Amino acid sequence: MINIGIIGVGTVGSSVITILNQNKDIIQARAGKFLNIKTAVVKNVSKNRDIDIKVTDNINDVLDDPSIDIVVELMGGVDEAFEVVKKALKMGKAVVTANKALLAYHRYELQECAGDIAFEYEAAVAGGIPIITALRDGLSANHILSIKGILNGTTNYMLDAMINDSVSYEYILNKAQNLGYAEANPTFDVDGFDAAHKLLILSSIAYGIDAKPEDILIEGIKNIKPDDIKFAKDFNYAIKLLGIAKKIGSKVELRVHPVLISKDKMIAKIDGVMNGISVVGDKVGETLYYGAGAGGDATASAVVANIIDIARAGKASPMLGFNKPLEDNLTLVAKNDIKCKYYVRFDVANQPGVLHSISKILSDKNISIETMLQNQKNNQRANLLITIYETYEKDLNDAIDNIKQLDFVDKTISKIRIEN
């Protein structure tokens, strides 16, 4: 028998308990042992919960209990969770977590703390999709050339509605909140931080690179306007918030932001609240992973799968999948040195000389225009829509700063990267 302590019994924790109870026969057959939930830690012990296990508000009832073999950390947050998980590992207990923020900041310290103790975290990235197992085990013979993922279902749902139903950002955000897809404070999702935390975890497994959220380019979806949506529809693009990791020589590029991507691409076809991740290996080529990226049951399914893995094996391989640096001297590409194709929208006065002035500033920064389209808004104003060949982030940002100084250009300029 394996005894389990669960810290945090919210949506996911409740689903874990339900799955372990409802599917206990098949789980025992697959694990080879009976999995017993001995103790659950909650914030409010007086709250009515339909669970037939010991409930406490004292974390040490789990951490200091020598009979508990596996600690399931579902409390969320970073600092307190870090201390709790460290103590669990110090006490020799295996750990399963769904805490992406914890791993975004402390995955390397936790791997060192874990040593030969099992530490699993499949549920921290893309809910029920087994992407951690795929990267760490299934693709372990490959150099990973790139990862591109829709890692946040909330923003994918919102962008799909904006482009397919022509609704505003404000309208669809309110609807997403009413449906429970977005929190009352949606910043974590719509500003790209949730996806960034997940990308950092995947990039560590793929490349062994230790980056923090502050080190990488992160942009959300707030600035996408109806004019950008119209451009995407007219030119057969989807707009997706992607987490992107690429290996370029001895450097790794990590970024999270909206992209224009051809509707013909497989990842562009992933709709609604679903997640999808494309991984390209040097030997296997492209593989694509699709499924529910959030929700109690999907996330809990991954948590329980990790518990079963630990019950089977007892002792784990390294948490991130490697014992020594994967490759020597891999470094992170600086934000300003990222190179992309871009779409840029300017709101300009409808007067002579506008195109010449903007084109000259771009040319002075060695930026080449691929296409240019002008849409008249009224007699006085027009939208100037430009796509740009690959250029450096810094050069385009500098050019945009200079263009903003022109008195006929509105200071609000839209910029979306184009992904092949």
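Predicted model only: the values in this text are computed from it and were never measured. Residue numbers count along the first chain shown, from 1. Note that the rigid core is defined as the largest set of C-alphas that superpose within 1.5 Å between two forms. What changes on going to the form predicted together with a further copy of the same chain:
- V409 is among the residues whose C-alpha shifts by 2 Å or more between the two forms once the rigid core is aligned.
- Once both forms are fitted on their rigid core, the CA atom of K377 lies 2 Å or more apart between the two forms.
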Second form
2 protein chains.
Amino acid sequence: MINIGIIGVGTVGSSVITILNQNKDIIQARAGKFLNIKTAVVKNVSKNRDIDIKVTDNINDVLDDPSIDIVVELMGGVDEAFEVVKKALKMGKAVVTANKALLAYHRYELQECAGDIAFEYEAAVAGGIPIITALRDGLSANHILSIKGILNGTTNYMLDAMINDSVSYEYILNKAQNLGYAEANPTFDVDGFDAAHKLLILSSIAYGIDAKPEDILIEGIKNIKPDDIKFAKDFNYAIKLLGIAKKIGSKVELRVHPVLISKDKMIAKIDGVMNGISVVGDKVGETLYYGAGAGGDATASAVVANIIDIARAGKASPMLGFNKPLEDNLTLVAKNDIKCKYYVRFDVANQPGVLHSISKILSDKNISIETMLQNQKNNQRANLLITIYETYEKDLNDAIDNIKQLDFVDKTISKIRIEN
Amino acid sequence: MINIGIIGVGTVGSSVITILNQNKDIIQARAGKFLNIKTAVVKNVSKNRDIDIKVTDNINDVLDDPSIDIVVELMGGVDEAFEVVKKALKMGKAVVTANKALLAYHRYELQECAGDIAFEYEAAVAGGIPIITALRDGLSANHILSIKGILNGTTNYMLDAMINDSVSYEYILNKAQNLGYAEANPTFDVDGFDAAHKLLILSSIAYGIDAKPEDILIEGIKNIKPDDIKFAKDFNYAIKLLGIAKKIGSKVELRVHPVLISKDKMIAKIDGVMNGISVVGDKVGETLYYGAGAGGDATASAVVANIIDIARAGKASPMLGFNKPLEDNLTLVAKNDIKCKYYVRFDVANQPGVLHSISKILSDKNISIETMLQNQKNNQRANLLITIYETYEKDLNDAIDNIKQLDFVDKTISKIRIEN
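Now that we've seen the form predicted on its own, could you pull up the form predicted together with a further copy of the same chain?
Okay, now the whole complex, with that chain kicking things off.
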């Protein structure tokens, strides 16, 4: 028998308890042992939970109990969770967590703390999709060339509706909030931070890169306008918020932002509230993993898989896959040194010289135009839609700043990266 | 250091050797040890292979060498491979194999033989996609409700071309053979046996079902006609050769056949020579895994992942996921007891009473029509396209036999199952 202590009984914690109970037949068959939830730590012990487990509001009832083998950290937050997980590991207890923010900031300290003790976190990235296992174990023979992930279901749901149902950002955000897909304060999702946390975890496994959210390029979906969506539809692009990791020589790029991506790509076919991750290895080529990235049961499925794994193996899988960095000299590309292809939209007056002036400014910055399209908006104004070859963002921003000085150009300019 | 003996140096074996050499930096970082290929067993030792490894044509140079820790079986075939793997396991050596036919027939005997010794076979199903790991470890908290897999790239490539490029079965088979996707004798692929072998392996992990290929329903893609493809296109269906496992109560259905499936399903979006597997768990919902199902490097990626796993863990993961059957009383549904939805096409004469006669025969067999469509072929003939609700295949076949007796019906009748 394996004794488990759960810290935090919210949506995911409740589902973990339910799954361990409802599926105990198959779980015992797979773990080879009975998995017993001995203690659950909650904030409010007087709340009726309809669970047959010892409930306490004292975390030390779990941490100091020598009979507890596995601690499941589902309390959320960073600082207190960090202390709790460290203590659990120091007490020799295996730890399972779904806490992506904790890992985004402290994964290497915790890896060091864990040593040979099992520390697992499959649920922290893409909910029920076993992407950690795939990346760490299934693709271990490969140099990972790229990871492109739809790592946030809320924004994927919103972008899908904005494109396929032609609804506004404001409308669909409100609907997502009503459906419980988005928080009252949606910043964490719509501004890309949630996806960034998950990308950092994946990049540690693939590359051993120890970056923090502050170190990487993060942009959300707020600035995508109906005219940009029309362009995407007209040219067979999907718009997706992707977490992207790319290895280029001994450099690794990490970035989270919306992209225009051909609808023919598998990752572009993932709609609604689902998650998906495309991973390209130097030997295996592209593989893709798809499923529910959130929700109590899907997330708990991954938590319980980790518990079974620990119960079965009795020892640790390497947490982050290994050394830091995984290959000699692998370093993070600075934000300013990232090169991308871009789509840019200018709202311009219908008058002579517009194209000449804009194309000169781009040319002066050595920015090379790939395609250009002008659409009349009305008698006075037009949209000038330009895609450009790979360039440094700084150069493009400088050019845009100069273009904004032209009096026939509206100051609101759209800019979306293009992924191949 | 871990010593490896490779038995069989064909396409996959050569790739295994290349990957262990080219990616040795990252493999050593991940395995924590140097992985040394000590001996390779080949048929023809005099052939120049440009590899720096001891080459022999005597399998016992591997099996009887006490310094070899892991045997990689890539010789193919069933009977001799079975003896070789058994002996390796009896000598206490871990075994990695990509041999799906061996596992389709002998997986439970080998599991018993392996006991606590590692026996891994990620490459045997869907090449480079880590589906075994996902199913055995990543989804272990779930009762598996269904598996639907595109497990054969050759037939997926052919069906894709037949539908999207409107080429004939004969043309695309010839092209697939020229491209090396299909064998000179394509039976194993086009008649569904390859997919069936893989489905049997997956069903052992998910359900602990010990069936042989002879025990399950297997149909290939030969009988799909242009008129059926036109129906599929007109009604937003893809046609895919799927390996399907479904749990219904305490029964498990296993079957391989072409299906009409809505293009909106993720599995229906997988085109070309790629593989993909949709797995539905009772807690996680649908997850999907996509990638290259064949090819030397992709398959070898999975073989090397298993080698790394064994080197790292030093002990066995449970090979088939466990007991047989995994849940009490889980049994295989007999072929005749499988119920499906069907699409049926009759080529009929344009004359009164046709519909009346056919619908009466269906009704007499208690077969319920869902949709019906009649298309004129020419002045004399029409296609009668019918979809029917779930029915036993035997009842449908009886009805079709009766309908064939009608003199206005052509004897060649199309019948394709429909998956939701």
